[in-house]
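This document starts with one chain, in the form predicted alone, laid out as structure tokens.
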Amino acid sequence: MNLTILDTTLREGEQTPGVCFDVHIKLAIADLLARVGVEVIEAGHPAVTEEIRRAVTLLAARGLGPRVGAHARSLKSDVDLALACGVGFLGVFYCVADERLEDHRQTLTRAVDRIARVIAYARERRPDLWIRYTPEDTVRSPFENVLTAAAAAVQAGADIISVADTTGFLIPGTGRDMYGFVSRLRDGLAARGAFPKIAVHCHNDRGLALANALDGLRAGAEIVDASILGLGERAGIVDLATLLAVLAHDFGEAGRWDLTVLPELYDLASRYARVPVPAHFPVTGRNAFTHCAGIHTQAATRNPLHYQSLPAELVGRKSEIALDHMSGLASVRYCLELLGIEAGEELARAVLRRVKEVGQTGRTVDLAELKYVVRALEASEGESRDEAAATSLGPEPEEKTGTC
């Protein structure tokens, strides 16, 4: 599969309300993304703030493996700012939906001319630049408008046309699906002698961003946008870790990216975005590879893949057992063995009872706490033995009195 992953955490991700990374954190995130092996890092829209412009410039000069990209409106001033940052990728956007054109008092012909002139200008200034044109809100715009604008953009010098499901509107297997849209767009462009790479940018408003992105790939798209934690406008976009894990494990891309870097990357981005990784999040969530129910854990202790479809090691994780009110004796024994504790039947069952009691309060018992449980039970057993021994001796004899 001829595939490019574009990470847009530093651009789309910063459109998450309240998320703004300091420049030094952006550099650290980019370094980790380079270690993962993503091909493009979209670093920001330089026209938005001076701080973003500075960050894009520093990232572009960093000499990372991935191309560093910048976002731009269809304005020469935006293009000038982006190119001055030294980027190797430029994303130009302009919506050609009828309603938006009316809002801007613009005809389609004039809009297409504007898009083409800006792209030709960027191409003339930087022949080696990767240029992407995005008809914003692509999938809700009249198809002929999108096709006309996209064909003109390619003729002007665009390498990539991005299909943006800006509002998370598409649903696989229906009359409005990404597979159908990408297929139709590719065919329409080919009929006009245009053969750009197709990218997909999928929002998650209906929880279908990943499904739509995969649909796009099946239809021939070659570039997918994603972000750490799926950060982005409203419900965000495709989650990077989930996308990479599925591509590596299920789409023949094993070994292409270093997915063992993902835990470190997500810890860093989550901390400074102040957005916790949800415990049940696929791939990177705390519980993603944790087994709980007794039947599950009994099987998982022998082979985690009995109840996992992804190996935890693929993404730098380990399968784990959670001890709580759902636990069984097998999971307790397994965790005791991890601690090197030999427990007889009576002690193991006592530990299980205590674990269930704690679990009913809404907590799990980790390995550190399990040691304390065992110590407490052993101490309690010791006291019971002492009391039993004292009782078995009977009452002390009364002292005799008298004289010799």
Second form
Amino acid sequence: MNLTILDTTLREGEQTPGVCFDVHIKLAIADLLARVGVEVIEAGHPAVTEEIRRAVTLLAARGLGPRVGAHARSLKSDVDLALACGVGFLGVFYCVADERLEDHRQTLTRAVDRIARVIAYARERRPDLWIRYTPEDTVRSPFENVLTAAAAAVQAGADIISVADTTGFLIPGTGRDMYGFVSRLRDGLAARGAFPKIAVHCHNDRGLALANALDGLRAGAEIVDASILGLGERAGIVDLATLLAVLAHDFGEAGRWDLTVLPELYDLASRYARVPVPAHFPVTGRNAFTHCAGIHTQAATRNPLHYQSLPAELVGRKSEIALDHMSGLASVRYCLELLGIEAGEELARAVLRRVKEVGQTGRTVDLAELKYVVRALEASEGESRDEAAATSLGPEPEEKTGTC
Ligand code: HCA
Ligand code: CU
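Now that you have shown the form predicted alone, what about the form predicted in complex with 3-hydroxy-3-carboxy-adipic acid?
The next block holds the full complex; its first chain is the one shown before.
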């Protein structure tokens, strides 16, 4: 599969309300993205702030494996700012939906002319630049407008046309699907002698971003946009880790990226975005490879894949067992074994009782806590043994106090 992953955590992701990464964090995120092996890092929109300009410039000069890109409106001034940052990738966007053209008091002809001029301008200055044109809100815009603008953009020098589902509107398997849109666009462009790479940029408003992106690939798209944790406007976009795990595991792309870097990358980005990774998030969530209910853990301790379709090792993690009110004796025994504790039937049952009590308070018992549970039970067992022994010996002799 000819595939390019574009990570846009530093551009789309920074459009998450309240998310703003310091420059040194951006560099650290980009270094980890390079270690994962994504092909493009969209590093920001230089026209937004001086800090973003600085970050994009530093990233572009860093000599990372991935191409570093900038986002630009369809304005020469934006293109100038982006090129001054030294980027190897430029994303130009302009919406050609009728209502938006009316808002801007534009006609389609003038808009297309402007898009083509700006792209030709960038191409002239940088023959080696990868240039992407995105008709923003592509999939809700009149198809003829998109086709006309995209064909003109390719003619002017764009290498990539991105199909943006800006509002997360598409649904696979319906008449408004990414497969249908990409196929139609590819054929329409080919009929006009244009053969750009097609990218897909899928928002997650209906929770279908990844499904739509895969639908786009099935239709021949070769570039997928994603971000760490799916960060982005509103419900965000495709989650990078889930996308890579699926492509690596299910689309025969294993070995192309180093997925074991993902946990570190997610820890870092989540901490500084101040967006926690939900516990049940696919691939990178704390519980993504954790088994809980007794029946599950019993099977999973023999082979985790009885209850997993993705191996935890794919992303450098391990399958785990959670102990809580759902646990059974098998999980307790398994965890005790992990601690090197040989527990008899009685102790294991007592541990299970305690684990269930703690679980009912809404907590899990991890291995460290399990050790304390065992110690406490042993101590109280010892105590009751002493008590029993004391009872059989009769009452303690009264203390001799100096009462005279
Ligand atoms: C935006 C909208 C955008 C653009 C995508 C692109 C979208 O925030 O500017 O330029 O390829 O979803 O349409 O992210
Ligand atoms: Cu977007």
